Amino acid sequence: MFVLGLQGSPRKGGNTDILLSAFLEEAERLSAVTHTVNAAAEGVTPCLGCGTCEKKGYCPIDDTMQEIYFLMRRADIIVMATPIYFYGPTAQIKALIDRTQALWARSSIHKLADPGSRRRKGILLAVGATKGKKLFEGTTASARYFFHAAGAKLSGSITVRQVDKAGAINSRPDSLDEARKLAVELVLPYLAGKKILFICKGNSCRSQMAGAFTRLYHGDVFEVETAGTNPESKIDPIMEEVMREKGIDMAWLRPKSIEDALASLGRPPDMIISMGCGDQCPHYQGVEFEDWRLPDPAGKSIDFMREIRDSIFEKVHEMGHW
């Protein structure tokens, strides 16, 4: 499983960084993959309010937010670490906030689902210097908006307050505790959960397909990875135009070697579904394996990409009996 750490403190190594730490370090400790984005490092551009994301379905703007983007679609839990600014978000992270308009554009205008989203859920971490009653209502309605856009849902948070002086968080241990108590909490259903690793040959038509749709109709049950025996550099297009068609959204996606997935599941899978790939699919001791025998839609006609797409779907259906 991944955990996406946003860090909007301009402050390198403050509280709110050492809090997103303790959180973040709990997880890994359980086996999760981890990766911190430092808003602040980051300079990500504010939305410019030109409207592409509501007409065409993305961002134009090119910076590193096109990798956050790819980032927050590959998570299981976001954690958003802030802290409070005249009653709210620093600018740097209100800049990442705004940005996921674009993925809110996808889901609520252009009514394309994110796979992920059955599975992802939302974590506030906030640091505040003084003991305002209402100090993180502000902050904790936005996150709560900015995780709906991300497809994720607010499942817990942890605010701290009377906090200011760089380091002054390691004086309320029991915050810190409090922070990877609930990394625990969150971390361990998924990875008590069955774990499927799709398949073929590029990565990037039919075991992204069946990855989707698993991930979409079985998110609560089974984790998911995709990977390529030899792997393309990009996701097939007209594989993501028939996706489309069924209202999926598979934007952001790149194919990925079969170590890379193995790294990312944290330990080795349940079952190993081949879309096709013969003799160079791997196979482990105890694991189950399951050739579903479909033919390669690369480089072939649209409707013949169609119709590989509903034979993945039926058996992704026939899954949930598994």
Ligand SMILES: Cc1cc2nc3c(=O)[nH]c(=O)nc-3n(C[C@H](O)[C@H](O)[C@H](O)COP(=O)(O)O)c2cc1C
Second form
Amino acid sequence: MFVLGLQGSPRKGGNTDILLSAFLEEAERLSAVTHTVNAAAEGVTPCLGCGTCEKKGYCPIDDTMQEIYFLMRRADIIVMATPIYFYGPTAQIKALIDRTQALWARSSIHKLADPGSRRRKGILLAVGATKGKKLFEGTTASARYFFHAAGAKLSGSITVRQVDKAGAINSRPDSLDEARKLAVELVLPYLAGKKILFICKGNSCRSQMAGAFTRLYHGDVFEVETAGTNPESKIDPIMEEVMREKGIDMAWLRPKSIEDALASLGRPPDMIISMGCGDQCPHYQGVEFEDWRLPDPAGKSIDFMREIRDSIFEKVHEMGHW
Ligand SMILES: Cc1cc2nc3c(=O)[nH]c(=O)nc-3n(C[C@H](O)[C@H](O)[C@H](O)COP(=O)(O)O)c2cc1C
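And the form predicted together with the named molecule, for comparison with the form predicted on its own?
Expanding to the full complex; the earlier chain stays at the top.
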């Protein structure tokens, strides 16, 4: 499973950073794969309000946010961590929040379902200097709507008052312990799920469709990864189109090798489902193996792509937990 931390303080090694690290280190100890985006270092361009995402479903600003969209779509848990600046989140993380309007537009205007949203959760970590009763209200409301746009639900928060100087939070072990405890509570249920790795040749059509259907319909019980024995450089645009016909959003998915998929899972899969990768399909001792023997639709007609999509849909349906 993958936990993404979004660190909103420009003060590296400050209170937010320390609190977020406590959460992420505990998640890693439990075998989650983690990644931190330091919003201040990334320099995300603020939203221009141009309306392109609402009309076309993508953000035309070509900056580091394009990679952050990819990471957010991959995440099972997104942790938004920020100090309070004038009763709200910092400008650096607010720029990132506003740019998720592109994700909101894809789901709410273009009616495309993000396959990962079935299992994605959002957590808020926030720190402030004063003891004001309403100190975290504005940031909590921003976090709630940010997570909604990112296909997640605000599922917990830790807010720490009266920490000001960098590192002051180190003298609040109760808060750091709370962050570790929350990480355990959130991560453990994910680890209990069965891990399935779908493999085809290019990881641009069949295994991507299988992965998306399984995440969307069984994401609460299965952890899913996909890979190719010979991964293509990008997913197939015809595959994206036929999945869009079914209301499923394949944006920001990328083909990957079997090694990368295994690293992304963090632990060996319980089951490998081959889409017909033939002799090159890996077999591991103790890992269940099934072959769906589906022909490769890459380079064939759109009708053939639809046929393969529907066959995969049926097979995923038969997996149960519908
Ligand atoms: C520009 C600015 C605005 C701030 N506004 C508030 C505020 O409204 N309320 C508050 O309690 N603390 C405020 N603070 C204090 C920070 O929230 C506090 O120092 C925090 O611990 C910083 O976290 P960090 O070490 O992760 O950067 C502000 C600090 C700065 C620099």
